[in-house]
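Read the single chain below, which is given as structure tokens and is the form predicted on its own.
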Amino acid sequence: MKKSRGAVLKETKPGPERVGKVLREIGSRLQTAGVDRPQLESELILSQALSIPAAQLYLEPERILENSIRAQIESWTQERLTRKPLAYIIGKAWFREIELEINPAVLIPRPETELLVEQALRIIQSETAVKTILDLATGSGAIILSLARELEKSNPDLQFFASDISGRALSLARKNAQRLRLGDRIQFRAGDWFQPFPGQKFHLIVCNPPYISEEELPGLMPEVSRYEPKLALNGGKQGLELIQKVLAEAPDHLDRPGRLVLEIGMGQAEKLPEIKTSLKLQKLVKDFAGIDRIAIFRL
């Protein structure tokens, strides 16, 4: 049987979405843009839209997405797609055993600074002498804030502080105290480097400063060199300037025997001998990539 000239073919509406099939697409897409770990990026936006555990996602790849979720994901998607951190569209990251709030304002917190708690907690939990703890330096409030609550239950009464330059980093770091319930606990100052504690002495440091070199900046991946904040990153002409900093005011700011717990960048540990300070290098710890990564210092 002919169709008549006038017929109008109906159009075929697309089918419902499900979770397994956008969550390939996303993958594939996220991974032809060069992002790295595109499959994991994947799992966090689609669960961060559904408010389920990635887990899940594979538990019901058939289910249906409504279309202001699909509309989320899609433009966490394109977001995703011009390189900005995941943290920073989907406001958030995690580090240990807490979930912080983020923003640009503020340092994504990174796996190789939870190396740094995990430092700082060993000497806390060997060294009943240390009471006071001082995070230069905070951002997000992620070292400080991780130590207030991994030690509330066994060690209450210590005294935590905290400073950073930048207001708008402070007022996240303070924000997420108050999240965790861990505002009372932590002091936090408005100031640059040491400049908040006139004459206060600390019992443990601990500092995660800016170690890239100027030079450097231009060629880290796009979500670093466009979208984090330089004040968080630069460390100079040789990376090195605010650890020389903090290396020459700490000492003055411990109370024997104090210990500087500090992060540091690939191939500065053979140049830290050369840094004039009072204070002994004690130990290097490496990251999972065999880099020194940790110095801790002693009075």
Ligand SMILES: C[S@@+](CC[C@H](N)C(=O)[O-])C[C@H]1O[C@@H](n2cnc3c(N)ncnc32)[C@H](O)[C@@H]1O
Second form
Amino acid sequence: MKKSRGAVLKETKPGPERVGKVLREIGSRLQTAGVDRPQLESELILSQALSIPAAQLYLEPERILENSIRAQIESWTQERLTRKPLAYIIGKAWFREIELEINPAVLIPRPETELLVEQALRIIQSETAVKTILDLATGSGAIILSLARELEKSNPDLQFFASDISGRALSLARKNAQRLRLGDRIQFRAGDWFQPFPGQKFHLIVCNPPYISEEELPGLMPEVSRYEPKLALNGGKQGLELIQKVLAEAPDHLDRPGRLVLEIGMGQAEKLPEIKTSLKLQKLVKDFAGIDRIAIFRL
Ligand SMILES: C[S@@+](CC[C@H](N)C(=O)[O-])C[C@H]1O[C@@H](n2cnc3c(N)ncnc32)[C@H](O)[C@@H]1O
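Could you output the structure for the form predicted together with this ligand, given that the previous block was the form predicted on its own?
Following is the full complex, with the preceding chain placed first.
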């Protein structure tokens, strides 16, 4: 049967695609793939591709997507359907007030870690003797860069240090510092825990160490178990090995008032009293889920 001209056009050239429809369609594909918070991720994919704030998507649901933008959205969606985290796909993440470049050599900074920064800020603001701050195991630099940015105006004389054993993580942290124009505010050193700081003491140490137990690792969501660096996650048999190491070595690197702000995993707060250290546990802070997440120690 001979096809009409209109029918031929319909088959070969799909109509323009609009923001509202694509937003819903991608949300539903991500949901089917088991992605957590699919609508939010769909918003992020579209807003990043269009370089507009997510809220604007809802103000312009009829906006037509140009072919190149539609292709970018599809390519990111395809990658995300493999469960690769969006931060690794688009190469960025947001943490408190800063945007960070992210790659698979570093852990994607978590909202819980924003609480660690909040606690560190409280200490710095209430203890005027705090002048030197070390971020041990800095990864992308999220913690130290947030502190440096948020204290830039109020405490310009603070000295910031950061270290990581991963050379790739450290070079990304340095790059992030430069992008945020904080490159000359932070001294970055490579090495195993306190090894890059022989005999050096700090008033405040902040640390989000790897704290997942070897047993738990394979059971985590694919975004984490398949894609995030094991070096950033694996806390040994019980998940506590590196926490123990930091607690054992930190006292030699603290100067009064001497505080250590440490992120810990679910169920680890109860185990802290069994860990050998001369530091005193001063306070535990719960995260949004009511889990003891931040442990503050003092000399
Ligand atoms: C949980 S991630 C924290 C990253 C970043 N501070 C954050 O909160 O997003 C742990 C970091 O510990 C680093 N790390 C692992 N073993 C280490 C070691 N022996 N010495 C120093 N850093 C280490 C990893 O490279 C990783 O960047």
